[in-house]
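Have a look below at one chain only, the form predicted on its own, in structure tokens format.
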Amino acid sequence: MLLGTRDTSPNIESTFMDNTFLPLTPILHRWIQDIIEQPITLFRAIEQHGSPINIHHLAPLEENIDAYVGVLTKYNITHKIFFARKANKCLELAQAAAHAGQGVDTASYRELQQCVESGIANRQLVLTAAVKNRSLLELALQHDITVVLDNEDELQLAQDVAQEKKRTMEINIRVGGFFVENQRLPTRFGFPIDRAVACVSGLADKYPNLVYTGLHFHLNGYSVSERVAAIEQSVRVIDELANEGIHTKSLDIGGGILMNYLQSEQEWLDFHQALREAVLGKRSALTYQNDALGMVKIDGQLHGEPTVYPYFNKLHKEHLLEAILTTPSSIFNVPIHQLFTARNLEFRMEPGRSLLDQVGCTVAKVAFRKEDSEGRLLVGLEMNRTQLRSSSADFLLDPIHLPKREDQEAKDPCYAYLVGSYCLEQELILKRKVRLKSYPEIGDLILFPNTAGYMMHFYESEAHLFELAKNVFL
């Protein structure tokens, strides 16, 4: 249905006058602004590669690395930043991190194998996979890759593999269960921090082919105070081990460093307030079928919070790292950064999402326009929901509509839900209603900004035998 001949029935017309849309305006890097202003390249790329495509640019990755390095250098901390490759599968990103002098955190056999085969040095690689089988540990041992071990079964398997090959394996011990305000932080990973000294001090006798070099942790959530507590308690373990003659070279604080996607804090706050009002029936729905995005309504009361990433953050990336490093330690009575410099302890971290801030976008082609049974405008895209998905209940950024005809730009905006190609009622690309520049035409493009971190690949699937999206670099 073209703009000039659209149906003027009440349901369709209402899509052009919807006042329930609340904007969530994304931050756009200059390279993304450039391709939006001159979208002919995108239309050609879709024609060549099919829809959707993932477009990447390495310059923001280098900028993000430099920002972290700048903070660590400012406080004279010996460091190594390992890019968490699980956030995006493109090997070019791992190679770029290594070329910048940093490292790559690998979480599977193929991730590690590809990095090794691409020529990334063994000292620039670490293996942290949640499940490690014999073949994976043999690969790490073959190339002298440091392995982070999580439990006694992994220790025993690593010992068996190293002993059979008559070699030694360099390992880090993962710890968890830190205490914050006299409460233990729950986790399913790592050795309890209060048992870490006993664990490490007993390694030499029980697992003689394993060589301990460092501690590692990764916290769920984004709290500065929890990371400070974890560092303090880990350093206390490191000091106790030193008293027993056991040297620790590095402390790895994992990832989970916040980034910021949105221009406006007020837009973020307004959306959350309006979402609650909508779910309680106090205003029109903002999401498809009034989805509560993880909140639960019981007897007219809302419980919990939306299970979404905090897309707006004042304190993020290198500023959050600096906040951690400058916090005074309540245990040692010095700033956290001095805990590393005083012990010549290498600081390690494994950011994924935050290193990929502004590195990529996803672009899809409009396939159809229709109404659902309730009269809501649906715009079908040649993609599926797994190609724009993370653990967040929705990706809360406004997409960008790129009409194929320039004269569409001056027309009235409309409001719609974006749906995908899987044969499911719940096959929505975004659950939130979005604003389009005009009534879309078949062949128009929708650009989703800042998707390189987790959104492109983490849950991507090939149901219906659809091909995976092509990944291209500018």
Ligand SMILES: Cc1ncc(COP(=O)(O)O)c(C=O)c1O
Given for the second form:
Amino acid sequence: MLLGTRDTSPNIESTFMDNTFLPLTPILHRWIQDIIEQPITLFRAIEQHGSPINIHHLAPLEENIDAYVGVLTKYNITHKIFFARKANKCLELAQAAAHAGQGVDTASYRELQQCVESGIANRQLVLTAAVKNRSLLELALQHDITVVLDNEDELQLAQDVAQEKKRTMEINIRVGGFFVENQRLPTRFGFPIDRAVACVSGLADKYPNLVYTGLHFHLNGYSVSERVAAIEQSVRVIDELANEGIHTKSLDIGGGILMNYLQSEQEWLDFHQALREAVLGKRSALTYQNDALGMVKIDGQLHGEPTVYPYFNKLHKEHLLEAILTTPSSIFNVPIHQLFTARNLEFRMEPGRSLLDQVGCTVAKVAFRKEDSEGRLLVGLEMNRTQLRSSSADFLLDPIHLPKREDQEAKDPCYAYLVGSYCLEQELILKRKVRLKSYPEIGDLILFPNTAGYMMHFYESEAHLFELAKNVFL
Ligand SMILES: Cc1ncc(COP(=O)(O)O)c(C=O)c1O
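Having seen the form predicted on its own, please provide the structure of the form predicted together with this ligand.
The next block holds the full complex; its first chain is the one shown before.
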């Protein structure tokens, strides 16, 4: 029998008295700790802007940029870091990245237009949009923005646009399909790496208005070794092109650098172990209706892994970048960083999520408390699940309960599921059961930490004509 993610066996929560909660304690930057300690400003902000609100702070963004720059400088690598603004729509973040001397990776007409209009210099912008129409390429050409091209149709359109305006357009070529352990990494993006030399060396004849300056890739997943392989194979292409007299200025390795959300590896491991036991009916449920978070139960056996972001990571951010750069290249017999310095090749990267580590949080107001038909406590929030959503099956960090009355703090904790305002049975803000300081009161606040990267904006919708959450900056 295939049960998918929903277990229809008798309500395990009421069958088992084991209601042990498994914490997933988030790392909190000082600024978040400060607002938690002084929540009066949060209550005022919710009064003023409505619920939920997204609160941002630029200092951690600058710290994250500095950490990457520190590693690149340590190895004397000429570099530019382009903040992938698709991870959060606030222009202030793009401006802050530019202000810090770095750049912005844009993925749509409005992302690019806003950056240009806000005065970010053309050399600090790159356009990587997954679909580029004529008007987007015209905008890029008008402002001399480097465009990363993905396929022949885009090359042709870019050529047409540049030729029509009697201009040249600076382009990078996106490559993909790298080989790792004799297998190709599957992707829908880019020109196959083994055809990249032919592609680039044919450009000048076929597309005379396009000026090639670099290679680009962005890999799915977070693997260090796959990034190392992709860099090596790209550099091999760059060397072959150099032999043909074609110069490559930069290699852009895209984003996908892991970040770490959680304080404790043990908590992370314990949660996964307990989730499996719960889904197999061996302990009380940790998730609503015993949701398996992407695992599948067939004939009493669990298959697959939870389809969640790896919220705990020992190796993350600048440490992960350094691990890539110091890996010895099996092709060139030197560490990866020397591939850049020896060729005077500019290193580019496009981190989105990891530059937003600790940059934002989302706060929502409690609207109601009730029990569902099975007797589970539900806490209704004035927000919907698109306002805290990424491609991960759940956001596995403990939210923080901020009671409006101080005397509530001393009471017993309670366990509940957080539900939102869309009219769906599946409208859970978090699938995981959460611990609250006490039985919540209407008007209490729930703070979700570290939501700036993807969680706030990527899937937010205006269904039911609810207004989008307000974004504020400290
Ligand atoms: C081309 C490109 N660059 C950069 C990024 C940012 O990746 P991340 O936020 O994982 O760092 C993405 C994400 O999808 C991307 O598609």
